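Here we start with a single chain on its own, the form predicted on its own, put down as structure tokens.
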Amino acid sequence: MRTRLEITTNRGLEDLVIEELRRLAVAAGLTDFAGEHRPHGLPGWAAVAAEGPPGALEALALGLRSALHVVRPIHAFTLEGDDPLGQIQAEVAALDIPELAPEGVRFRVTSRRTGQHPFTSEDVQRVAGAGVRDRAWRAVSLKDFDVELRVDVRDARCLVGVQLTREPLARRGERPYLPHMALQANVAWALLHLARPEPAGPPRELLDPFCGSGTILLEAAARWPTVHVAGGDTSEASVAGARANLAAAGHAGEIRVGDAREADRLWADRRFDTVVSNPPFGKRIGPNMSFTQLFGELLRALTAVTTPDARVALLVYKRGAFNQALREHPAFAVRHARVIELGGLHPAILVLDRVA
């Protein structure tokens, strides 16, 4: 049986969705996978499918860590004429979809739209719910519904599909501390992931310096259960939280109070492998602080704390002024770089090797 499914994540990570779930399906002894980067030209969007048993991509795509949602695409059409709202209430009717088939299912529909029309998400989402109870009726409700149906419209094109997911695969369990801003999981998986490939192997020391929460720490630990993680953070309450929550997700790890740019003194003791870090974008460090400044002693105080054949992976904001820190401290070296879109900001991924 041949599956194919579209999966969601951040703008700029499609690829490693396609990436982590081929080799997810080589290993299950799944066949014929293909992928597909921004189906429909919608970014942020990854293709796949494969042939295996029925349910068998399912159920790897719904253990992925690059991703965020899943759907099982139902249809997709162009939409004509002057009626484009009747249009889609009108091809939803159509649609034979087994998950709303059992009697009593609650379903719910969101839509997300792109481009220029003459309606709204709102408009769409009230119109393909009522195409549903034109087929059969079935109760609408938007917090506890058993089905949730996708109607996204992109420029003329309007696709359907049944998600899968009912939260974010980024979000991975309950955490005892939470703070209001904390970095996706799927982000800091990413960040791991470019750090290290499967190719180079596991690190041995890995090193967070702008910790937080511990997200970065926690992805680490449950991709790599060997290695050692250490963190660092200036807020005396994340630092505690972040020792919470790996304690709770049953991973050891050394986390101190302290200065990410005084890591060299944080951390004499240490020396580490592999860095990853979601340094501030700015409102944290205060008005004055020059961000040019911020990188430049950042990149000195690691330079003092990492073994030789380091390679650092950093979420930067301040693109322009991360180059110029990074041209007067020469010690490393950018390998790869890419933009994606975080809540609406567009940070670039910088993976350095230490090359002095």
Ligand SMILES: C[S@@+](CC[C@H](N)C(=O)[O-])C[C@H]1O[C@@H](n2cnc3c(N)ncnc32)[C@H](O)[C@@H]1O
Second form
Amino acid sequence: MRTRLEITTNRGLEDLVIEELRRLAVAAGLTDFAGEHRPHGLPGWAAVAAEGPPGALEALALGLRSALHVVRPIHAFTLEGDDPLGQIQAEVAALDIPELAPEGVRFRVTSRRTGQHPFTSEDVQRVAGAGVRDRAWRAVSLKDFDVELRVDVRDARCLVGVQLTREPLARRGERPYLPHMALQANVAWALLHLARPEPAGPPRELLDPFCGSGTILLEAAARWPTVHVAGGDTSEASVAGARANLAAAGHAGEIRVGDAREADRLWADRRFDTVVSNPPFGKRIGPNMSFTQLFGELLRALTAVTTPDARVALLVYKRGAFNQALREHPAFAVRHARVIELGGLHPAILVLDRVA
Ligand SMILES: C[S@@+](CC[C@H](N)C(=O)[O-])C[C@H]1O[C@@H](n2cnc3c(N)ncnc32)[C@H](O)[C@@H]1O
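For comparison with the form predicted on its own, please write out the form predicted together with this ligand.
Once more the chain from above appears, this time first in line as the rest of the complex follows.
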């Protein structure tokens, strides 16, 4: 049977979702895999389809490391006429949704709306909910629901589906230390993937010199069981937190308190073939410190602690400052760059090769 799914991620990472699921599907023996970037023009979405036993593609999608949510699409239609809300209610009422068939099932509707409309996403949720109840009485429960119906509107297109994920897949489970500034785990995965894409072998020694709570190190250790991970941070609380997070996940790793700009002294006893990090981007990088200076000193220190074939992947918010620093430190050259969306901001993932 052919299954089609729609999967959300951060804008700019859609191709990685398709690539990851394609690899899983082929390994699991599913056939005729197809992937589409930004179906219906939706940034942050990927559509995938494959032939296989019922439930097989869903099970693989729910294990994706690059994704946020998985949706089983049910219906897509174009809004026409002068009563779009009435049309949404009628279209939803006409749908056969197997997940809503059992007695006592509770549901909720969520909606994302992009474009100019004379109605809000709350209006869409209200009329779509009324549509479900027109057809079969099912109770709405915003918190305690069994089925989450998504009714997204993009310009004149309305897309209806059942969301199979309750929490975003990037929420990997309990961690003893989860500060506000922790990186989204699927973005950490993307940085690692772009630094060391398959089928190149896994890294041996990986450093995150601004490790914070250790998200990148946790993700690296989960992905490559043989890698040695190391992290540094100037904040003692972060270092303690990262250590606790690694220990709770059953991973070894070495975390040291120290300044990334002095990584050459901090890690004088180690050489890294891979460096992956998201440097600070807010105002608090220190008095009289410019981002060009921070990045310049980082690149200088990394030159001393990396192997000649090293790869560096960084999430950079201040691209101008970074490019200037790179011009002054030609030991590294950009091999890949892409802009992503993260929390309403648009940082770049930059992958560097050590070239000198
Ligand atoms: C954007 S956060 C990293 C978040 C981390 N990826 C996580 O998931 O928790 C940046 C981190 O850099 C640290 N930091 C700031 N300046 C630093 C410096 N000069 N050297 C090392 N760490 C620094 C901060 O304490 C903060 O933990």
